[in-house]
Every structure is written in structure tokens, then in C-alpha cells.
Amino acid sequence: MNSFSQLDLFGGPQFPPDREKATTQRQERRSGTFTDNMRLPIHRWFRYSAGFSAEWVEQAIKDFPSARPPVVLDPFAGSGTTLLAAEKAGAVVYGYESHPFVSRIAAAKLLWHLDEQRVLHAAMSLLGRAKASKPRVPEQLPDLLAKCFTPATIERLLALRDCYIEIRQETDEWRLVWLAITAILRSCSHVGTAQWQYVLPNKRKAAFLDPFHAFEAKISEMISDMDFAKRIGFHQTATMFSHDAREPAPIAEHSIDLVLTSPPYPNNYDYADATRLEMTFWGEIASWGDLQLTIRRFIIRSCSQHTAAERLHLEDLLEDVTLAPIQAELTEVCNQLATIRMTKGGKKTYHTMVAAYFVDMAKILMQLRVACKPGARLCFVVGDSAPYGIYVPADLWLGRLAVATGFDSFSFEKVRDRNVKWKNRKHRVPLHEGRLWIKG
């Protein structure tokens, strides 16, 4: 991508008042999706189906008010769309992020700063020995792998993977350079894999890439958006954190202006599935049954396959005392689920999903209060939920959870609604998405 194009990605010229209204309007509706993000550099590094709008955060952290940039946090900073917003308006961040794997893609991306040479030298010294090794396919080649790519594609791709295992070194160049590897498998996939899905073995793509011209436009895309970041005045002013936000901070009490996250919902995606292809090809998982104990352990209880496994008791959720200002409605909507499985047949465990999922978050909101500051703002992008078509309103049981945790007040700002484009196979409940602003 050239200079100018580049430019125009993150300003670029001076638009009338009228376009600028429809900027904006746009970036209000569009906050609590990362599709915008793919056009824009660094963030595209890696695209993870968990994310929004990153010149949302960027207006949002401008709009605060005082007079200098706000300390921003992020306890839900999946691939880092938060810090990068941050680090370009020049606010100081901190980042959590439960998901092992994923928090180490957040923490690549933030090495933007890295000479480009130094990293261009490791890629194509990289690339070099792997175009002239031999293949070595496995014979117990894992399942998904053998589903995802031809034998041709699967033969380049561990080419590049063994390679990198033999001569890297524990520097923060061969950690973009693992990024870079990680980045370019769905598109080198045969099969459905876009990374907002789970992967799909029997759909079929019109066209994918060569792992090689894949790899490398990969790294000239990124030495590229490393140059640009540069020349407009990134700062590097973020910090990551692999932390599970449910546990006390790793940070300074009443220390934060800003939160801006945006939490899973409570609708049963499975984020530990969604790097599953990355983390099968890296050989830290060997199946769906591995998930688990890698991952799900480690982030919040929102989808029924963590809790079916945790095999959890309905009535000692919601015993918990955090759950007290929602605890009526909690229960009536969990009994509910709880009959009305037994007559489906995959008996979900939507009922011990919803309840755990409210024990987490207020833990988190606990944690919050400690970190913000008296008067700090919070934000979280999330939507409601309706298992089995029962009505779970989200956004007002984590406003009046944090309410009871201290902060002083809640709103919510609709962006849009959700289940009423396409008719939802499930159910027909109308949903939304939109902000929760806490204050206090």
C-alpha cells in the first residue's frame, strides 16, 4: 500500500461539516464491530473474531474531559484494538487479556515500534530456508489441519513452521514474524475459516493464497504500517497484561480515567474455538477436547460448553452475594432455561452459562472500581441474549451490578438491533448492541 492510500486510512484531508457528521454517525453504529479495523494498519496484522471500532475508541478517548489524554483500560483486550487506538491519540493504556493465545497477538502487534530492516532481515532468512527445505509432512497430520489445507498448501505452511522453530531467536523480531505466520493461515485455507467464524470444512472458498506470497505480502504489509506508524507520531505509551480481569489488578489502585472494553456477551460463542485452527497448526492443542484445560479455564464462563464441562450447580450460582441486585430476575430467567432445556435436544446448559456468566462479570466489576479513579467513565460495548429465546437484558443487569460494586450510575446508548435482518433459526427474540456507560 503506498504513502498516500496509507494517509487517508487514519485522516488524511479536511472534510465538510457534512461529511464529517456522516463520518461519525457511521462510527456510531459500526462501534461494536471490528470490520473497519481491517483497513486500517496494524490492526490488520491479525484479525480476531472478537473486537470493535477502533476510531470509536480513538473519538471516544478525545472526547474525554480534561485537559490531557485519560489513563485508558482494557480488561478485555483481546487482539489489542483498544491500546493501538490508544497509543495513536497518545493516551496512556493498560490492557488485560485472559486468552493465552490471543495475548500474545496483542502484545506482537504492539511492536510496531521494532526497526523494519531487522525485522525484514529475520522474515526473508525465514522464507529463504523454507523454500529450500523438504517437505516433511507428518503422518498423523492433526484432523483439522488435514481438513483446512490441500497437501500442497499444508506442506508450505509447516515448511514456514519448522523453520521458525529451528533458528528463531527469543527476540521481539521473530515474535512478529511469528505473528506474521499465524496471520496468513485462514487466507491460505481452502475451506470456510474467516477468523468471525468457526471454521466450516465443508464450505468451500473460490480463492485462497500460496502460504509463501502469502507470508510474504504479509510482512511487507506489516514493515509498511511499522513505517507508517512512525511518521505519524505513534506513541508507545500501552501495556499487556496476560490477566484474567476477574483477579486483583496489576496495576495501581484508583489509577484509571477511562475503561473502554468490550466483554463477551452472554450468547454461547465459544472464544477458545475461535483460535483453535492457529493453536492446532502452532502444536499447543490437539483437539476440541484440549480447549479446556488451555484456554476456556482461563477466560469468563459465557458459552455452554465451559460450563457443561465445569459441571457446574445452578443453585450455588446463584447464591453468590455479588448477584444480589439482579438475583430475582436471575433466577426466574435460569429456572426457565433450566425446564425448558430438558425438551431440547442437545439440553444446553444455557441455564448454568447465564448464571456464571453474571458471577464473572461482577468479580470484574469489583475489580474495576478498585483500579478507576472516583469520577472515572467506563464503556462496554455488549448486546443482549436470548437462549432458547428467554430474554437475558444484559446491559441492565451489568449496569445495576456496578452500580452496587460503587460507581454511581448507568446508561445505555443503543447502536443497533440485532436478530431482525436475517430470521434467527432458534428464535425471533428482537436484540440490540450499543454502549453502557457507567459512571462514578
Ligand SMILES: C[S@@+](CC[C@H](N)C(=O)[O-])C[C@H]1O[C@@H](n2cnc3c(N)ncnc32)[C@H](O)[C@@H]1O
Contents of the next structure:
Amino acid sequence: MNSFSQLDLFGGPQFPPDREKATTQRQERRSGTFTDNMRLPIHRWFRYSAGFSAEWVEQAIKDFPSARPPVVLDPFAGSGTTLLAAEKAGAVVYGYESHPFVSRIAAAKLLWHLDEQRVLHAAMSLLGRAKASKPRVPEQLPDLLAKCFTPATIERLLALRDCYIEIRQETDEWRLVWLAITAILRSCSHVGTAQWQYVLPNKRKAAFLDPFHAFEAKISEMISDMDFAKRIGFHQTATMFSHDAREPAPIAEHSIDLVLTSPPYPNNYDYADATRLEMTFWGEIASWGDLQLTIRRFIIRSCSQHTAAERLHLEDLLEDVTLAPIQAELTEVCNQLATIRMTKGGKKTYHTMVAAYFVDMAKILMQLRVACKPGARLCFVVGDSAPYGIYVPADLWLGRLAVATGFDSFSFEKVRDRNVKWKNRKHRVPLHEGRLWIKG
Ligand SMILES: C[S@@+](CC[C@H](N)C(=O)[O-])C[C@H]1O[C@@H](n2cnc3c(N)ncnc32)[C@H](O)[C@@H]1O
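Switching forms now, from the form predicted on its own to the form predicted together with the ligand, please provide the structure.
Everything in the complex follows now, all chains and molecules, and the chain you saw is the first one.
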């Protein structure tokens, strides 16, 4: 049975200004999740993990105690939630993202101001060509693509991809067309891809989309959102840098009033793996093994695959002088992890992951001290973790590192508990997630 489900062509939901206003008025003052963003124009173009809600960002900008909107920075910009929310609020905003593929996605979303008709024209010329093209599926289809798509689906997806490569131009309109193709991949897959960013080839979805219909519907959604953003007066105030936040900043010193961000947590989530399907589809990686060189080396070390590949030595990491304010406790935790791993089958390198995570975050806090004005406010939406059941108080340690870097003070506002339902958990350590506020 064909389980494609089809979408209404050009009949996607609209966001009239009055509904948007009502939503904003009802805004809850919480950091929310990226799921909240999937009902918001532009934010919904690409689903990305572990963000926060755009509405919370807007509120935090409005709450900033100054007559003029604050100058905002998100050093872990991901898919661009902070940048788009700041553009809506009329604040100048900068974003860094060092995952090259994710940075391209955020940069494309910031192109909402382009002429809709030109985007539509590029997209429809591509679709017409793809529909007319002869099906060509290579014999050596990467394993991941063969697992994720039925033969009929991959044929159409590859037609879109190959025609895109043949006729694209180096223009912004075509960057949006690239985003539309990239954004439909998971909804066209019959295996487990949604919600959780990793691919679960053994899970089956009840319904999945036909690529040509999905592409047309995505373009329709984008056109309608672009029109909406212009009508409600989004401002072109964002600058996105494909930049590693550990390195010296590409912006002026002491220029930032407000940092709103959500860094990776020290919880073994692999941001490189999160875009493996998309990068394999575009031919940017051939296998899981390519992720280290193409992605992980540019991002902070928050997963054990990363530190295992770098073959790090715990003693060298712990000697880093920037860790001084947390050195004793960090050493104890890492030594426990080094011992426990020898009793585990997987022998995961959580000991070097945790140490390297704080070395990297200390570097970033130093860069933020240089970029921020005296008296700036910073909010990190962050969570703690417990690899192998050993507790890592991420918010507390990041707060202490921030003060050692020259900020005045920190406080933590818990937003939610995690890991409190014990079923199916690897450990029973209660965890939390919330806002680490840093001032100074
Ligand atoms: C929790 S996500 C941020 C999600 C974002 N708030 C959004 O709404 O899409 C953390 C991001 O930090 C990025 N990242 C990790 N290390 C980085 C670094 N050294 N410099 C810049 N970005 C980095 C990751 O690639 C990931 O996209």
C-alpha cells in the first residue's frame, strides 16, 4: 500500500497579524522548546534540536532595561532562533554557528526578505525539470539513504537534488531552494527520523510524504512566511557568522548588551550526527566516520565520540589553567568516570568529554567577556548531566567559570526537571534544565 500522505498545494497555514499578536500577548515567560517554534513563521522551516522558544527570546529582549533595544549575541546560534526573534523585535543581533551545515541553514532562514516571486520562480523551474527528468538512482546508493527512503521516494528526491545541482545559480533565491529540499528529507522518510534528530532505521512511520508534493508545500509555506514577516515588519538586523565561538570574535569588543544562548550540554548529544542524513543526501559525507573531520572538530567537545576520536589525555585537560575555579571537583568527577568506564562494555570516554567540555566553555566565556559591554547580561539555557550516573553540575560550574573570567555574578533559574520518571533510564540521578543568568 502506498503510504504517501499528500499536502494541500499552496494551502499551508497563514499567520494573520491579529493571530500573531494574540499569541504574543499570551506569551508565557519560559524558555520553551524548539517544538514551540514549529508553529511560528520562518522558525518552522527547518526542525532543529535542543533550542528554546522564539517567544521567550523576544520577551527577554523586551525586558532588557534600556530605552533602546539591546545589541544581542547568540554564540551557539544553531538554526537561528535568537537571530530571527531579535529581527522581529527590531534588535541588532549577531550569531555564531560553527557546524558548517547548520550555519548554512540559519543563514538561509535569514533570507526571508527576498522577493517571493523570484524564489517561487526558481523553485517551480526546478520542480518542473525534476518531474520531467528520467529516474536515475545510482547503483552505489549510500547505505543510509537506502535505509531511509523507499525506491520511489529516493528516485524523486535525487531528481530534485540532481536538477538543483544542474541549474542552481549562486544567488540567495537558490539558497532558499536548497533549504526547502533539505527541510523535506525527514518527512519523506518512512523510517524513524522525526522528533529525535538521529535516524532510527528500524522504526517505521505511519505516514510519509511524496517528495514533489512535500517540496511544493514547503516552498508554499516559505513564501507565505516571507510575506508575513514583511507585513508585520521584521527588520533586517541580523548578522550570522560561520564561526567557532572558542576563537577570537568577529565583532567589535565591548559591543554586546545581551547574550541569549543555549550551548550544547555535557550530555553526549552528537550535533555532528544530527545532520548525517542531510549531509549524506547532498554528498558532503560518505559515512559516519567523516563526521569528525567535517563537523566535530569545529564544535565544542560535548560527546564521547568526539573525545574518543581526539585520543585526549585526562591529565593534560585537567591541567588547563582556565579550569582553576572548578579544578578540584572536576578532577574528582573525571577520575570517577575514568574508573567506572573500565567496568563498562562500551568504555565510553566520558571522563575526557566532561573535562574537554569545560575547557572549551571556559574559552568561550573568555571571548564573551571581551565581546560584552561592562554590565551586560547573559542567559545560558543549559542542563546538567550524569554520564554513567556521575553527576556533572554544569550550570554551577559554568557560573563559576564565568565569574573567574571577569563577570560579576551568576544565578540559576530552574525551568524543568529531567530524568525524574525512572522507567527505561540508565541511571536515577535527578537532573534539571534552566537559565543560567550571568551579569557584569
Ligand atoms: C543547543 S544548539 C543551539 C540551538 C539554537 N538555539 C536553535 O534554536 O537552533 C547548540 C549549537 O551550538 C553549536 N556549537 C557547538 N560548538 C560551537 C562552537 N564552538 N562555536 C559555535 N557554535 C557551536 C552546535 O553546532 C549547535 O548547533
